[in-house]
Structure formats: structure tokens, C-alpha cells
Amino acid sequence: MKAIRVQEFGGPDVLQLEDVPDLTPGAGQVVVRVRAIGVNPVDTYIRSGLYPMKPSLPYTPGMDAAGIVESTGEGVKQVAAGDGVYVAGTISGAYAQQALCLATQVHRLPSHVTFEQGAAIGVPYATAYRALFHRAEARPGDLVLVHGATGGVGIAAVQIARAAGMTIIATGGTEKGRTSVGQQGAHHVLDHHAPNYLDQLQVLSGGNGVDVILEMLANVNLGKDLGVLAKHGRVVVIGSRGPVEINPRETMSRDASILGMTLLNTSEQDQASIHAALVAGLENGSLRPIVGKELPLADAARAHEIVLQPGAFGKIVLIP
């Protein structure tokens, strides 16, 4: 089969398409014939060698994919050959024509959800769900700011929060992105490039601030986030590309919390809970993954460049 391989950490050019042996499942494992692959910003951090947890070289990148179960190992009862599934984590890597997974990493894909949409579920939707419910402990009625809502995690957060009865203020950097986020369920959408957008936010909150902020770019926004939190407000740091200076007094006066998170810290029990909720949302239509761009697997390097560019809307998907 064909797979993207990384022989050394570095820039996007280290992503090389190679021939590798077909995969065979062991006990408790599943081989998925991949039809679509999700590209996540974290894939680029791992590839560069800057991520704290590094895979052994050489490796095949990627955590998210969707396709058809090709074969199963002993003891696998959740899925069978021929089932349409999405993959949230793999043993072998997702940027390939096949993916070897633990049975717990494979989830049934409702028939009305495309493989391309399925590839957009794993990291973005699980991250948004964990940030909202497991870290921020958000509740129906909370006022939630999704700070940078046009990417995969932001769109997922808007849909999940809306389905749970929260009021959402979302931000985006382009008119097209802001319009699209509004269509996904945000009650209010602001331009985070506008100099007065935080003043607009305070007006929308009645001067009380927001209960929860999901922050995609903490190195730029965290200091400002603390000034628009409500009392007992929570900021969940989902993404950051560098250090930031904050005023701790902003947290003291509000009894506010700054919460970090990474999906890799999720327990197996919590992962099962998250994906049970996500599958239910896919089934009832409240969750609708948005695919922004499709590229062939051979263009993985280009995908790694695009995924870090500002202004993108929806998920970048590779087609093997």
C-alpha cells in the first residue's frame, strides 16, 4: 500500500509517499481501508519535532481517518468487515491507504455521513467536547466565546455548544468564515481583527462577561481573554504558538480559571464517553462536520502548509 512516511523531523518536505507492506490485525485490532484522512495542526507540530511527545522514526503521521473495515482480529465485536467507520487514533498512522487501529479507536459512521466528513471528526470534535464538558464543565445556559471559530475545532465547538443549550459568541478573521460560523449555530459572530471587538463582546454579555472561553491562539489572546470573563469564568487553552504575558489580578478578581488541555491526556473511559456522544450527535444531525478542502495523499506537504494558514474554514482532508 501507499503511505506517507517521515524519516526525520523537519519541514513539510519530510513527508514522502512510499510503498509499505499491507497491514494485518492482531487480537483486539482492526484494519481499516482508508477513504479519507483528516489533517490536524498537531500533525504539523509532531512532524517538526517540536511536540513534547515524539514518535519513533520512521513513522506515518495522522490520527483521524474514515473508511471501511477490511479485517478484524480475535475478540473484536464492535465492528465487522464492511462496516463504515471513522477512526480516532491509530497504531500505524492515518496518512495511508490502510490504518491499523485498536478496536476502541474505531467508531461506526452513520450512513448519511460521508467518509470525508468522517475524517473530520476525531481530533476536532473530541477536543471541542472535552474542552467544553470535561475541562470547563460548561452547562446549558452558559455564555461561551469560541475565540477563533472557523477551523475544525471551532466549528465543532459551535455545533456542540449549540446542541447543549449554550449561547455562543464566535469570532472569525474573514467575512466568509464569519458568515459560515453563523450558519453553524453561533448566536453572535465578531471580527477578531476589528479593534473594538472585545467592547462589542461586553455589550453582548450585558457587561457581565462570558462564562467559558475556548481559546485557539493563547499566545495572542489569553491576556485579553481574562478581561472579558465573568465571575468564576473559565478559559480552556486549546492552541498556542508561543509564550504570552498575563496579569494574574484579572483571575483573582473573578475567581477565574485558566485550564490547559491536550487530547492525548484523555483516559480510555472518557474517550468512550466522548465518542458515544459524538456518534449520537452525528446520528441526530446536530453535528455536521465541514470539509473545507480535499487534496490527494501525495499532497500531504501542501496540506501541512495550508492547515496553519489563517482564515481557513472547515477541515482539510487527504484522499488516498
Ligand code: NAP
Given for the second form:
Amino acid sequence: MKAIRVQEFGGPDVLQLEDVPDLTPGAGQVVVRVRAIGVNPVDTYIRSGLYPMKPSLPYTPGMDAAGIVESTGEGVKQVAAGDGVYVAGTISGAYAQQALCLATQVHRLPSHVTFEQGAAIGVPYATAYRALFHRAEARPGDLVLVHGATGGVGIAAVQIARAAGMTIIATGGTEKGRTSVGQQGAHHVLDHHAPNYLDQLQVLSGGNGVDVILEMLANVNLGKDLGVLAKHGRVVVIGSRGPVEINPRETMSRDASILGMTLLNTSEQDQASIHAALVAGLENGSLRPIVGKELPLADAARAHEIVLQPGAFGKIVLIP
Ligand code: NAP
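The form predicted in complex with the ligand, contrasted with the form predicted on its own above:
And the full complex, kicking off with our chain again.
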């Protein structure tokens, strides 16, 4: 089968399509015939060699995919050959025609959800769900700012929060992205490049501020976020690409919390619970992953360039 292999850490051009042996499942494992692969920003950080988590070389990148179960190892009861599934994490890497997974990493894909949409679920939807419910402990009725709502995590957060009865203020950097975020359920949409957008936000919150902020670019926004939080407000730092200066006093008067998170810290029990909720949301139609761009697997390097560019619009998906 064909797979993207990384022989050394570096720029996007280290992503090379190669022939590798077919995979066979061991006990408790599943081999999935991959039909679509989700590209996440973290794939680029790992590839560069600058991320704390360093796979041993050579490796196949990628955590998210969707496809059909090809074979199962001893003891696997959750899925059977022929089932349509999405994959949230793999043993062998997702940028390939086959993926070897633990049975717990494979989840049933409802028949109305396409493989391309399935590839957009794993990291983005699990991150949004964990940030909202496990870290911020958001509740129906909360006013939530999704600060950076046009990409994979942001769209997931808007759909999840909307289905749970929260009021959502979302931001995007382009007209196209903002329109899409409104269509996905945000009650109000602001432009995070406009000079006065946080004043508009304060008007929308009636001057009280927002209960929860899901922050996609904390190095730019964290200082400003603290000034628009309500009393007892929580900011969850999901993405950050550098340092930032904050005024801690802004947290004191509000009893506010700044909560970091990485999906990799999710316990097995929480992962099972999160994916049970996501599958239910896919089944009832409240979760509808948006695919913005499809590229062939051989163009993985191009996908790694695009995913870091401004002007996000849903997910970038590779087709093997
Ligand atoms: P993505 O699809 O590339 O989307 C990036 C988002 O950031 C877009 O909505 C983009 O909006 C927005 N953005 C750009 N400039 C912004 C600004 N000044 N203020 C607010 N938002 C801004 O990436 P993603 O998959 O959604 O991931 C988002 C971030 O979270 C990435 O940094 C990623 O590495 C991180 N992440 C962290 C975890 C974790 O476990 N902590 C898990 C998944 C992702 P426009 O392009 O419309 O301007």
C-alpha cells in the first residue's frame, strides 16, 4: 500500500509518498481501508520536529481518518469487516491507504456521513467537546465566544455548543468563513481583524461579558480575552503560537480562570465518553463536519502549507 513517510523532521517537503507493506491487525486491533484523511495543524508541528511529542523516524503522520474496516484482530467486538468508521488516533499513522488502530480508536460512522466528513471528526470535534464540557464546564444558557470559529475546531465548537443550548458569538477572518460559521449555528459573528470587534462583543453581551471563551490563538488574544469575560468566566487555551502579555488583575476582579488543554491528556474513559457523544451528534444531525478542501494524498506537503495559512474554511482532507 501507499503511505506518506517522514524520514527526517523538517519542512513540508519531507512528506514523501512511498510503498510500504500491507498491515495486519494483532489482538484488540483493527485495520481500516482509509478513504479520507484529516489534516490537523498539530501534524505540521510534529513533522517540523519542534513539538514535544516526537515519533521515532521514519513515521507516517496523521491522527484522523475515515474508511471501511478491512480486518479485525482477536477479541475485537466493537466493529466488523465492512463497517464504515472514523478513526481518532492510530498506531501506524493516518496518511496512508491503510491504518492500524486500537479497537478503541475506531468509531462507527452513521451511513449519511461521508468519509470526507468522517476524516474531519477526530481531533477537531474531540478537542471542541473536551474544551467546552470537561475544561470550561460550560452549561446550557452560557454565552460562549468561539474565538477563531472558521477552522476545524471552531466549526465543531459552534455546532456542539448550539446543540447544547448555549448562545454563541463566533469570530472569523474572512467573509466566506464568517458566513459559514453563521450557517453552522453561531448567533452572532464578528471579524477578529476588525479594530472594534470586542466593543461589538460587549454590546452583544449586554455589557456583562461572556461566560466561556474557546481561544484558538492565545498569543494574539489572551490579554484581550480577560477584559471581555463575565464574572466567573473561563478561557480555554486551545491554540497558541507564541508568548503573550496579560494583566493578571483582569482575572482577580472576575474570579476568572485561564485553562490550558491538550487533547493528548484525555483519559481513555473520557475519550470513550466524548466519542459516544460525538457519534450521537452525528446520528441526530446536530454535528455536520464541513470539508473545505480535498487534495490527493500525494499532495500532503501542499496540505501542510495551506493548513497554516489564514482564511480557514472547514477541514482540509487528503484522499488516498
Ligand atoms: P484551523 O482549521 O487551521 O483554524 C485556525 C483558526 O484560527 C481559524 O478559525 C482562524 O480564523 C483562526 N484565527 C486566525 N487568526 C485569528 C485571530 N487573530 N483571532 C482568533 N482566531 C484566529 O485550525 P484548527 O484545527 O481549528 O485548530 C485551531 C488551533 O488549535 C491551532 O493552533 C491548533 O494547533 C490548535 N489545536 C489544539 C488542540 C489542543 O489539544 N490544545 C487540538 C486541536 C487544535 P481565520 O482563518 O478565519 O482568520
